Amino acid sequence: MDNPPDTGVSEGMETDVIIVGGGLNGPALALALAQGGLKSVIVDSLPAERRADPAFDGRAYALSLASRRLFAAIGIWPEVAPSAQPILEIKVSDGRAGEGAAPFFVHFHHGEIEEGPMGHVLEDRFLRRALLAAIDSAPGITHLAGMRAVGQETGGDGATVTLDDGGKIRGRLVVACDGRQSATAARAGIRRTGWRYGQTALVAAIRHERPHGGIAHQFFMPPGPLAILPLPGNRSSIVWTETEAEAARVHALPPEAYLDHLRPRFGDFLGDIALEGGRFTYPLGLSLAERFVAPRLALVGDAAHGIHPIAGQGLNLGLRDVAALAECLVDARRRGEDIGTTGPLREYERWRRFDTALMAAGTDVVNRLFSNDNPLLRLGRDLGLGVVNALPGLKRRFIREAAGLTGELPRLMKGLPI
């Protein structure tokens, strides 16, 4: 491993708030806390050319409306809004590969609510290199790349965190951004509960002959659904469910094969299609921890919960984490509060269980009835879409959920200041 940055960890830091993982939501967090004044130190096991990498690599997200007005609210999203595809109109139906979709299918435009786009779709290299380079220039943000966080102790005064080369850091808090396998989260005795799916989604980027118009395509089939999501250009990215076994299997094919096998469920809407940079899987399941904080520590994104991402709304979750306990942790500083104490604590965490309970509760629910090929269940469903279809008060409805503007809202997922 490289030298660590020569910060003084050996000596020892101070900081207000230590957070334990470097991907998306751990600099998201340590730049909303910046602006109400809180220093941070991101502990991040990769190096920093890893995450500034700029090959494409296929990877990319739904953003809501709300998670791009946090990212507007924090300063990133003039950075990446050139790079982002809006989605216009969502297409949800239901069918088999190589027969099309069935009669009945919903259809949501985003004229149907007055905010603008439901969402923007954002490759990954963009949104990292974005958060790389704010957090590098913001005052009261220490990077820590490269290393890992190997120990922590927690109690009355404070929270110290032991890094891999021995350095400890001090704080008020400690913030597990560290994924659905957090060892910060381990440590502190947190349990968390959940099943496999049995399933592996197929990740990769699309060209196309034609143009996508800007619309999102869910279609579910009996093995898990296909989500094709709109890029700049004639490109999409696709996420593929299939089951363990044929995921494996048509992972392990060549290119030309692996399209093969692709385009009787991709159909051809969009013409031709050719794979564009790297081909990844996923296993998935569902992943919750038994409590979102402990003393002196709180759990953000997937070190909290871990989805389906049928409904794409993985990153989105955590950005609301991260919206929902930068504002508790800078209302509690700016009463005087210790920030790692219960209060703030507990009110981020009864803000956030609910609304993730529920939300993981529904992906698990569609999921489980969209992927199969039980004919009454595959009538039952089909009815149903039609029906959403066709009320236009219950489609606007899914329409603000999909956009993240129902529920109790942080200020940052509004665009305001915190």
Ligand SMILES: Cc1cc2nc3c(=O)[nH]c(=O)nc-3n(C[C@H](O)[C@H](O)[C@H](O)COP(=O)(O)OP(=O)(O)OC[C@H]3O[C@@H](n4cnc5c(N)ncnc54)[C@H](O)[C@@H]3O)c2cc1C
The other form holds:
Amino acid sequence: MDNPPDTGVSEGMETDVIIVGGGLNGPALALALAQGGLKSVIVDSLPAERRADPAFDGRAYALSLASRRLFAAIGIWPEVAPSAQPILEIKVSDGRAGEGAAPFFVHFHHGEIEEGPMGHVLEDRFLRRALLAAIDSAPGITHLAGMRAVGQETGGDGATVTLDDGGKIRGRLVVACDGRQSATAARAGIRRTGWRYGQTALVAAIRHERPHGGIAHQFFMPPGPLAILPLPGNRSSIVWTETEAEAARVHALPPEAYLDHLRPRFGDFLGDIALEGGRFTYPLGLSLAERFVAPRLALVGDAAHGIHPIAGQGLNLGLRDVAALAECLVDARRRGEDIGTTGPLREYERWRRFDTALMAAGTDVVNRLFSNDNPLLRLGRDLGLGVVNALPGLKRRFIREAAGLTGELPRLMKGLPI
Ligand SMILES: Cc1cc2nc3c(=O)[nH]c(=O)nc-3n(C[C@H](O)[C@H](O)[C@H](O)COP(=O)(O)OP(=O)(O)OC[C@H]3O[C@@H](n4cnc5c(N)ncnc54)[C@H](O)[C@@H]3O)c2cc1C
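Let's compare: the form predicted on its own is above, so bring in the form predicted together with the named molecule.
Zooming out: every chain and molecule, the one shown earlier first.
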């Protein structure tokens, strides 16, 4: 690893909010806070060049309409929009490898809501780079890359985070954006509930002969779902779930054998397929923090809730935390309050905890219900999908949920200034 940069932190640094973790939610939070005039320091243990490397993370995110509004408000949407693919339709079906499209499917069309496409698919390499560039040029944000937070103290009048070089940062509040293994949350005594699913997601970009028409597909297979997310051009990103052992075996195959394995699952509706770029794997599990706040501390993103990617909602949930927490803190500052006190933190927790617990439970149940070949469950879920497809009111409700338009939206997700 690179040597930590000489930042002068060892002499002590003062800010409003100390953000531990510069993945995706940490930088988004710093930019949202800056809109409301709050200063922040972001610390990430990985060097910035490593995170900005296009091969760092192979995921492409299905971003909801509400998340797009947040990115517009914090000024990064114009940077990433040319690389984002609008999702015009979503098709969901229940199937087995090699059997083709199942007879029961749900078809969601963006025309069923007034707001336009329910979301966009955006590759990590574009999103991460845009966020890193934005925090490096925004006034009021200091980015300490290649430095690990190793301790924190929270007291009556402020919080201090200690770095691995012994440097200290002082602020009003610490926000943990350090992912599902959050050491910041653990140090604060916040326990987690969770389990592994025994599944691994195989992720890759695929080039295909025919245009996808902006349609995202979700095929439920016995070992787990296969999502095909449209990317600009004749390309799609796959999130292909297999059991841990099978995924390890498939991942180790040479490219042609990998594709031979994928073809009967993917089908031929887009013509012939080829791999584009690297192949990645992500072990899947659930990890929910029992509390989202502690004295002078808040959890955001995967540090608060790491969920199954079956609904493509993990980052969307994290971005809603970002917009909600920024609003609570900026409002507290405007009222002349200390932003690290219990009032704004309780407000944030009340706003976000129920919503995330519901989504975590929902993805857990759907994954268990669909990731098997039990004939009774197959019949039940196929009938269920048929019912959803036949009821326009219910379908519209699902589309609004996928677009992130349900529940109490923070101002930044309504297209309003903070
Ligand atoms: C296969 C897959 C597909 C997905 N698809 C979607 C999708 O389509 N749509 C969607 O909304 N979501 C999706 N998600 C979820 C999404 O990827 C996550 O929710 C998101 O990446 C979490 O970002 P984060 O910033 O909270 O955490 P992370 O990305 O985990 O970032 C944590 C950061 O903290 C840093 N860090 C850790 N410890 C320390 C420390 N002690 N000091 C300093 N820094 C530290 C790390 O270096 C890292 O950069 C998917 C997830 C998976 C696995």
